[in-house]
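Only one chain is included here, represented as structure tokens and corresponding to the form predicted on its own.
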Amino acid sequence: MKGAFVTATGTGVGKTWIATALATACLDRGKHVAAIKPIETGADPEPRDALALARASGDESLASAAGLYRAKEPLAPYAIQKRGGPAVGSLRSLAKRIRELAAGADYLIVEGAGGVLVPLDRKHTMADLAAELDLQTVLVARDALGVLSYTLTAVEALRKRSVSVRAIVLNHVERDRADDLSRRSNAEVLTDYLPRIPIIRAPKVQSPSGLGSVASQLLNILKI
């Protein structure tokens, strides 16, 4: 299925973002998209995320289907699974789920959770779903100070589980300092280190819908 799965290098990056501007940029080409997380915690009452990319995608019900992962506490799922709460189980499984309630569809966009490597189980990590679903794959990243190595080791860990990078997002995040003085300088660096991923700067903005251009491009990108 042609698609993208959009992680990131860690948590509070904006990945919710630049998924939900990717699911109103193919709807607004005339595509039917299913945008789904299937992975969500700290879902309290409601996974939050999940309901903002479903939305996006013109059909909330992706949000609360069944035969995803949610949990209340906000922690990566494997450290839930520990202290007793529910396992996000088989992987194959989990893909196939997303799978079914995205056919139909044109497109599929998926929202990791957290960073790369947040632990899914005892052995597998969120890189582990994506190379499982087999979609292209958007690296969402602050463009702040520590961005370089948190990306590179990003990519490492994916190209391991021979997932393919298409783009990079340096994004914008709120908190950031106004003087950080990497972000002049962050995406030249990384394109040297890093020559076939494009690297795409998101200017600062107050919603998803000001994304509009960074979609635009991401989806030239990708073929989408």
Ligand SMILES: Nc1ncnc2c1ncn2[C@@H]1O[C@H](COP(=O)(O)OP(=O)(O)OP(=O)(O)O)[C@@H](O)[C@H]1O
Given for the second form:
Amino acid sequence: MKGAFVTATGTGVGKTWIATALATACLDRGKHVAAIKPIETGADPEPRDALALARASGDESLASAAGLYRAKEPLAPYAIQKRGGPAVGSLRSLAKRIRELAAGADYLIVEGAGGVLVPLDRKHTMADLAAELDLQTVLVARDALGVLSYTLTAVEALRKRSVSVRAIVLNHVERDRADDLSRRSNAEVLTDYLPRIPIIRAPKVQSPSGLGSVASQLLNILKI
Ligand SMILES: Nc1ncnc2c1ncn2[C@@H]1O[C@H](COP(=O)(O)OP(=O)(O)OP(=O)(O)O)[C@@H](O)[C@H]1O
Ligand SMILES: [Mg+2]
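Other form of same protein, the form predicted in complex with the ligand, not the form predicted on its own:
Expanding to the full complex; the earlier chain stays at the top.
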């Protein structure tokens, strides 16, 4: 199935905003899109990211579909399991369920949870779900000091699991300082290290609707 898996260097770096903008851009192009957050913790009482994505794709029911992982505690799924909470279970079954939910759609947009190596169970991380889904992977990172190492680490971890990153979004999130000197060179340095991966800089905006041009560049790169 055609689509994108939106992962990140960590939590709170802009996955939901980018994934929502991607879903909206697909709809604007007249395509039927399913935007799904298969694993959401901190869902208290509602899975907020899943709802934002589902609304953006025009099908609110996707957020509460059976077979997706939801937990109240704001922790990694494996940490929740160790506290006696729900387990994620087989990643193959989860990936199958995600594809089933997107069966009638032209494109599937999936948001991860946290960063690429979030432990899902004793043996598997979010990178393994990315591998299982086999969509085009988009890596979101904060365009701020520290991003070089975070990004190179994430790309290596994904490559180790045979997941190639198709695009990197350097996102200027709301809390980032405008005078961060690293923002002048982050994209250039990363391009030297990762010459085959297109890097898109996303500006600081008021809401995901301000990321239309970023989403449209991404869809062109992904050939969606
Ligand atoms: N381009 C942007 N401009 C301004 N603020 C942004 C931008 N992208 C993200 N943000 C801010 O960062 C916050 C976190 O973004 P978002 O919820 O998309 O992160 P996330 O990676 O999905 O987090 P989680 O790991 O919880 O799923 C947003 O609520 C918003 O305040
Ligand atoms: Mg999110």
